[in-house]
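To begin, one chain is listed below as structure tokens, in the form predicted alone.
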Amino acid sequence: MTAPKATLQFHQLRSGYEADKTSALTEALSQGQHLAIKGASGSGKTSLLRVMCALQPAQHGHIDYQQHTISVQNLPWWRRQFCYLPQEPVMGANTIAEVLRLPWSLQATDKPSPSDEACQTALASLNIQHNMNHDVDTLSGGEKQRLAITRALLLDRPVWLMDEPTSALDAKSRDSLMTLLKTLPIIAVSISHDPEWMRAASHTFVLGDHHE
């Protein structure tokens, strides 16, 4: 049986902010695989993820996706291939419905806007039980984190780039998210300190202190 063809590749990737100046990411990922990155505070994890998201340039190395090297020329295309989930969830609107449809309001996707039914199904998969008109300012940190993940589900992009996606989640919500991720036809890259989350990933990369 042949291995699935890798579609996302990191070649000696460095942001330049790594505490360990010898650390560089080289990895090949295919659909259904998950790379989890760990390291001590200040080791450069978020900066590396920001390079992947094209929010800052790489100091060294490059990224290939679907046999295209990511460059300034194809950044608009690359940015429509991934969902970025920063550690502080971006709500960007007042109600749950508006938050879920924010990418469509910003014309960040060409896909049809999700129906109320699709939104409610996605909310249920993350165990969010509020109605669509609920004020997001009243949500807990964990609910906001799950709401951002719900929006990523609806956006339905093939790559997810996540910074501490479980930092505000309890163990039950974390386990549910790990189970959900395994069912999705995506490539996932995440930053995490959670040993259970790291163990669930198919690939791991350690930045900084290798004895952590």
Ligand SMILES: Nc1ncnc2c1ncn2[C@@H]1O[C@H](COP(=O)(O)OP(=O)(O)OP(=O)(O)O)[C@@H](O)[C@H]1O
Given for the second form:
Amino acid sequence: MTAPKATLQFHQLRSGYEADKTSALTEALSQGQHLAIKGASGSGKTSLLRVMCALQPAQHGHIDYQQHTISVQNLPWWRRQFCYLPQEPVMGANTIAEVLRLPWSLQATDKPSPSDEACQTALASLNIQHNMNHDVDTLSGGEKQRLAITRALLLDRPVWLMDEPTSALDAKSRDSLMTLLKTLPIIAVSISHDPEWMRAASHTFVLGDHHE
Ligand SMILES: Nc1ncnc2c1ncn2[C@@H]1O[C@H](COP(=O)(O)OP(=O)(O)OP(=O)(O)O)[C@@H](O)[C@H]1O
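For comparison with the form predicted alone, provide the form predicted in complex with this ligand.
Whole complex next, starting from this chain.
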């Protein structure tokens, strides 16, 4: 018998910071699927994503992953299932090599640290041309965003939770990221204001004014 595909389920999930007090997220996602969330500024998108990341408690509802309800007891396990890409990419180190290996230096993963070759392959897939010793302070906003995505790629986790991952990307980089995401064996949840990005997602959820 083959193992069931990983499933991520949201049941009537609310952060409590939704502008629309009736909004709640109910959705079931399997590997290869992508839920894109949109809504006006202040509608509560980031707060909902932070609930998914267990960075703040849900006001209502719960999350199941692989038939386990996320709770205080299994939080360490849940935290190792996802990559969180916040709105402002966190570099956390000085050079590209250090930034890419940050999760390993923080012992956030038990997997072996990626080789230089693996880092270079991942950098190339996000079209980052700089060498590994390059100072990240000199990178553009879009390059930092792509570097954070490169790190997520190396971390190789089954769930990606992304807060406006394309906000600093041009259309070409956005399209490459959409293509890349479709090739990965992951469940993706993202926040976006970009109609093209929303169209490419398998599932969408609108917070706030449903007539926008
Ligand atoms: N910890 C908090 N304490 C008080 N208010 C909060 C807190 N977190 C969020 N809010 C408020 O909840 C509302 C929703 O915020 P949130 O950041 O989730 O919105 P958003 O839809 O992601 O907005 P944007 O598109 O501008 O990033 C805002 O009015 C915000 O000020």
